[in-house]
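Here's a solo chain for you in structure tokens, the form predicted on its own.
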Amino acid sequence: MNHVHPNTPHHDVQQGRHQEHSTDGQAEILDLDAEVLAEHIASIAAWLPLNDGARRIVDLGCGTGAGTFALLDRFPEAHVTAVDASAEHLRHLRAKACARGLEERIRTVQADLDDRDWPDFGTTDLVWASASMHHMAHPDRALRNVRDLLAPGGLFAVVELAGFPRFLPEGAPEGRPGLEARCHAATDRLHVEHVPHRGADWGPMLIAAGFTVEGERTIAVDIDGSHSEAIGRYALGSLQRIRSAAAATLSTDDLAALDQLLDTASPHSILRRDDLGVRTERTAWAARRA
């Protein structure tokens, strides 16, 4: 389930971008997002109606390749085409995949999903679109294209973000209480500007665009810090980037407070904190080519 955070001015990491910019410091987000949901991620495949299996896979919007690897645990038959804009998060899920012997299962494809005409994935069983559906600028030409990529009876499954996680606790941090509240209302203002999908209920797109909604599903994610220290960097590279769209519209107290959790040097980094968790929730939707 690739993850998607903000930057500037959209939110443009993870685990399932189709635009081609720089991904510094990318990766290692869409990586510990991986690590961290990984028993969401998989809950998610493992809910897929797919009783006979899938052989042919394609991951669209594949990031670092949680999905990926998720949809091959759950498949051990099948191969994915794992296809993303960013030829370094492509290069980063084929070493992963070298180091796992996988990368006989894996063939990854650099294509933007915004073109007209997608490269030939060949037909497939189930095509995977985790955090990656809400970046299209033209979604239903999108959904049509990935129809005719399914074989008669195939699955689309989409996942999508309910919402960007949340690390602190609402009395955080002291001095200023709700100063994450406040930063993820600043980054949804620019959201629904730059990416007015996000959030967007798309059964009745997938209905619209010639597919049958078999299930939906929303997953709450509420997990307790202490259970794994990624969750800090995860806490801090995510809230690096929603510093940096977040930043021109925050009082100087909020920025000053942030800036306080982001220096690592600082007592109050949010790397020192004892009291961080995870909070989200992501909605998934299974659809049958008709």
Ligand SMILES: C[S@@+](CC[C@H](N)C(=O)[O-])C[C@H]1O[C@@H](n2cnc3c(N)ncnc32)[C@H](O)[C@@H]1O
Contents of the next structure:
Amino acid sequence: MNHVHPNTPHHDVQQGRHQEHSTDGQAEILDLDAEVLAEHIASIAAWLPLNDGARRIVDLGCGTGAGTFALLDRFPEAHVTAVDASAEHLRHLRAKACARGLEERIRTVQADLDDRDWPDFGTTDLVWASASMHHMAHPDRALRNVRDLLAPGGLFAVVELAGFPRFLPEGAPEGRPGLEARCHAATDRLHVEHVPHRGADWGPMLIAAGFTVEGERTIAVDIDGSHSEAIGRYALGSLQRIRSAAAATLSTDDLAALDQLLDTASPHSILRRDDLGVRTERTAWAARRA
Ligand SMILES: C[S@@+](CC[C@H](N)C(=O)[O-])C[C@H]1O[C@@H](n2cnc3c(N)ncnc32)[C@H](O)[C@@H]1O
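Next block, the form predicted in complex with the ligand, ref. the form predicted on its own:
Below is the whole assembly, all chains and molecules, this chain first.
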């Protein structure tokens, strides 16, 4: 497959009759996630068992490029094909690539990975999918497609998250302690229905799809956010998304307390708190095409 320059209008390869995918505000959260968890993402990339390096990488569900840029850093010889359904995310990723002088090493492809047949991404040494596999409507089919696009001996890195990070201490906010846990319980109920593979154990599914799982690693993230403006904005954006998903199922008192936290003009705004942190887990599986 030809390398296409990201600055040209032709760079964004569109597959089929793909519709613009609505990602309302997700790009900012993904960028904040990448900024706040940069060390953790780099440490997963460093852990991958690829002693000879990787030259041809595909980042599936790349979003705004958290993994793409970490992998370019880890593998200096590599080119990355960054794939996502969202044209907006891909535009954003290309702008970042240009700003960093990395445009020659990245090609973006807009594609819906729920399609039965995937575009020809070319033969690949490493496929990376971070926080994207759980979105697949047919994970077994997607796993088989990944296996087919890997060169023999190629590696598939699946990275998944336990859920939205927690930002507030248990006793917060004053007057409605435990609010964040109740918000998470509400969104978890929705996820069970709409995103059933979030939090799944990918090991058995990888084996069933013909991979050998060479490693599994869970990273506990616990970052003190008391002095971080980015963590404040990350917490604000995440809770805004939780509100839009779960408002109807929260009690009136919880919703009022959540709205106070989200009101950036309020003295109770989450942006004014000095007790925030980021607590979550990421699990990575390194699977070899047999
Ligand atoms: C939670 S984000 C993760 C983004 C990125 N991998 C990261 O670690 O920051 C999930 C991404 O998967 C993409 N996605 C979800 N379903 C998809 C599909 N069927 N085909 C292609 N991309 C998809 C979304 O547009 C989004 O960018």
